[in-house]
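A single chain, nothing else alongside it, follows as structure tokens in the form predicted on its own.
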Amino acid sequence: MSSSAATAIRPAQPGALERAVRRNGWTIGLYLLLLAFLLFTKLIHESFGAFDIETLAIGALPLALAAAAQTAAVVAGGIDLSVGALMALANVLAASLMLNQSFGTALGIAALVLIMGALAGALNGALVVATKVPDIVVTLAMSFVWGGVALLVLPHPGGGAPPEFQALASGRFLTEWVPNALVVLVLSVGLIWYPLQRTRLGLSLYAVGSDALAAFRSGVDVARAKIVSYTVCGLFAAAGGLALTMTTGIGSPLAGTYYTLSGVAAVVLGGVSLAGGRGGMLAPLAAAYILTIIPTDLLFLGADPNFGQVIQGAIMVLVVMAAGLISLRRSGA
């Protein structure tokens, strides 16, 4: 057979873009499911407009930090249930110390909230990995010492925090279109998660996820990934308890308690495999506004927003099913 026939009947190899949409797949489809429901929104409320996207913006924030959070723990093959407690700690914390202070002392105390937050979870992370002890009993336990901390700091809710630190997450961006708290959420995804993912270290979080036998035998420092993950963990966790602070203007200690098991189903709608090693952070922070947006819906349909959490469970019941299936079926090929 000539080379030309060869050439000629040898199938031919995707492209650069069409390996990118495999690849990509369900981000691509999470984010056009977002664009609907966005669509089906104005549809069902004619009035929706640029205030309503900075509503939604606002509204999602801190889920979605908490969602970023969560995956930093899920895709080193762990978990942390301790989310809700640290952000509910880390909101207390900024409004008691910020009351009555002004904008450039606000920043110096966020700044030392986030330490607490990283050195939280890499508390977290070392717990995990000295006592043996799975990580999801390991957070829940912590997640009562935190949430004590947040009561004895703050009983009640109170507190507060400078105007101008309120407004970082309100308002709109050089357009009406971009919401200041969008912006938030992709600085500080960009900052502090994809500089750390295209390191050596940030790929032995995906490597001890994936299989940490294995990434033990080729030289990855098991015991650092984990700490580093839930680290990164309690970072996120603390910057989405100062957006309850930007967002809200308060402190409140039960403030997280909805977050924990909300981020976990941001994650599981986000596609990020649950036994770790698959997954990124634009697929979560997408499902984090589609949770956000479909108790709105329902107000605007006239149902019983409550519904929204049946939703939100059905939807995490149905991708893990689909997740079980092609894995399933990839097994099988």
Given for the second form:
Amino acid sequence: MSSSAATAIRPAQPGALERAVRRNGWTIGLYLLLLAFLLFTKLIHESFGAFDIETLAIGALPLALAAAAQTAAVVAGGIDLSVGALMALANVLAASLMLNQSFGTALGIAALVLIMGALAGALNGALVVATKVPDIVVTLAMSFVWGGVALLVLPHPGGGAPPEFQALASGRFLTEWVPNALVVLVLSVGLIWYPLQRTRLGLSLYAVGSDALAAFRSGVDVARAKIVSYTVCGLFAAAGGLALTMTTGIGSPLAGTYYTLSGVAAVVLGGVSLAGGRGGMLAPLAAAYILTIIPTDLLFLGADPNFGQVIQGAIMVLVVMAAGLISLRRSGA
Amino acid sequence: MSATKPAPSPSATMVRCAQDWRRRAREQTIISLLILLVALVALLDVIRPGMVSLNWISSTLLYAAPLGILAAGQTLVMLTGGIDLSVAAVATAAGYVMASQATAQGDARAVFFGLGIAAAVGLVNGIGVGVLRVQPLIMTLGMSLVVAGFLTVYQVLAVASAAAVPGFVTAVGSGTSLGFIPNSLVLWVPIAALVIWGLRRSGYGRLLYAVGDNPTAARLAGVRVWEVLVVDYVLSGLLAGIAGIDLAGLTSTATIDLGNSFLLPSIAAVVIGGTSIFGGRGGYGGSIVGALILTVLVSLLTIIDAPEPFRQVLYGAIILGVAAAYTRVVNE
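Okay, that is the form predicted on its own; can I get the form predicted together with the partner chain now?
Full complex below, order starting with the chain above.
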């Protein structure tokens, strides 16, 4: 959407379009795959229509935001295994505070929860920087901390949110083919990530993820970049938790556990290198939709939807193998 | 000490003492870990006098055994710069399949099935990492999703045959001999001896360090890196399988979330134990002490009677604290 469209508008140099297509091949391919999945679903399930698209968008919203959170950490060379716990924390905070409140208060609470998520993410990042312990160990340990805090806020599933707040993610926008959940997703990613990506700070995230030492020697503040990437990660995770509150209407302290690893799966499928420094937000979002549509299709096909997890794992591995083979062949040629 | 030099000031002596201590701690990390372990046990005895007894040691070892065996596989993988995120799913699969097949297939064959599945998953991991060059994190995470998914489907299919843990597995996992010697040491001690000996003395052990330290150098020196990695991940899978069966014996039940809570501790035990997550440095001795520290920590958090949320927060914070202190000492 962003870079390919931008190049198309620009007065065309010879081969500019071709270059853009090649550079964004993975993203374009993934959107084509998503389209193929939608068509396939239409084939096996005649009545698949606007309503089902809305259901899909609602179902995919938390995972898509988890994927966005993970992407923010991964491009800067980190990984955040506490995304699920942070989502659960935001979910229970929102649900327990919003119970029996007016819509206006609920929006204020949502803003507070987002700030809390950003602060929690900043703490993750500060700990990674201060302790010099590998990211994966720090965030795994912090997943216990945030999970514990979530249990502290709300020991059992409960709480609630005003119907207007829940309605933010359901329903459609303007035409019946654009579900609100998609609008929420595009807005939250578009308003947070794309402005950041265009600043020096955003560029420094990619620089640090690509080669921290080289970035440091070029004068990039590595510690600041790391902390910013985890802050953005926490912000998206909190948005994902709010999405859980919108779509389920309650808070559950264990709701987030699924999203840590599935978020990583979406990031990998989205072509974001776990080594850092490469990848954008568009492809992981499409990947989140694909990972959500697979169990639905299995259900339509009459198969056990639990195979969805198997397929998710298998796709993740196969995608990386394919990417490895392609780059191997390219470097060999 | 020469007379021409001014006498060192007290603070300088202290600094040198601290440096000296740091150097020693770096060389003998396992000693500082043992000191931490003893301190935790002492704290336990202060909080609840008379708690630390032969019986307590015996039950602590019983509870530490599955974690210790899981950490063995995790150590082997981390030494090559990898990580195995599938150990918990594999342990669960081995324990659950073993228990659900015991009635129909007989005890010995059921155990064999469980271990076979574990080794097979390890083989797939190894081929993925070693031959197809998938990042270990992605490969093992993907396989853990695959295994967990299959297990959920299998549970629905196998619901007719009740899961029953064979008697001898329960005896090994939770029994004691001569009053206090935990039976699971029958598994853990030979495994520990073999892994420690293998890492220090065998050619394969050296290859693991070589591959972890610098895979390119290892390859150029004529090491078939992919073979080393495939064997490594099969071993990790097999050890996870043994741990899962031991765990089923310990709890006498097998559910499909049997081993799920062991994923973080298995990594934490290795990291606390001083094995570098980037490979090439560390050993199993530290991981054993790490597993014991984590087990004592859990019982410490249990007896202070804090509510579950607090326990979780403390557990995470303490793991992070120990890992941070450790990194500081080693990198100084």
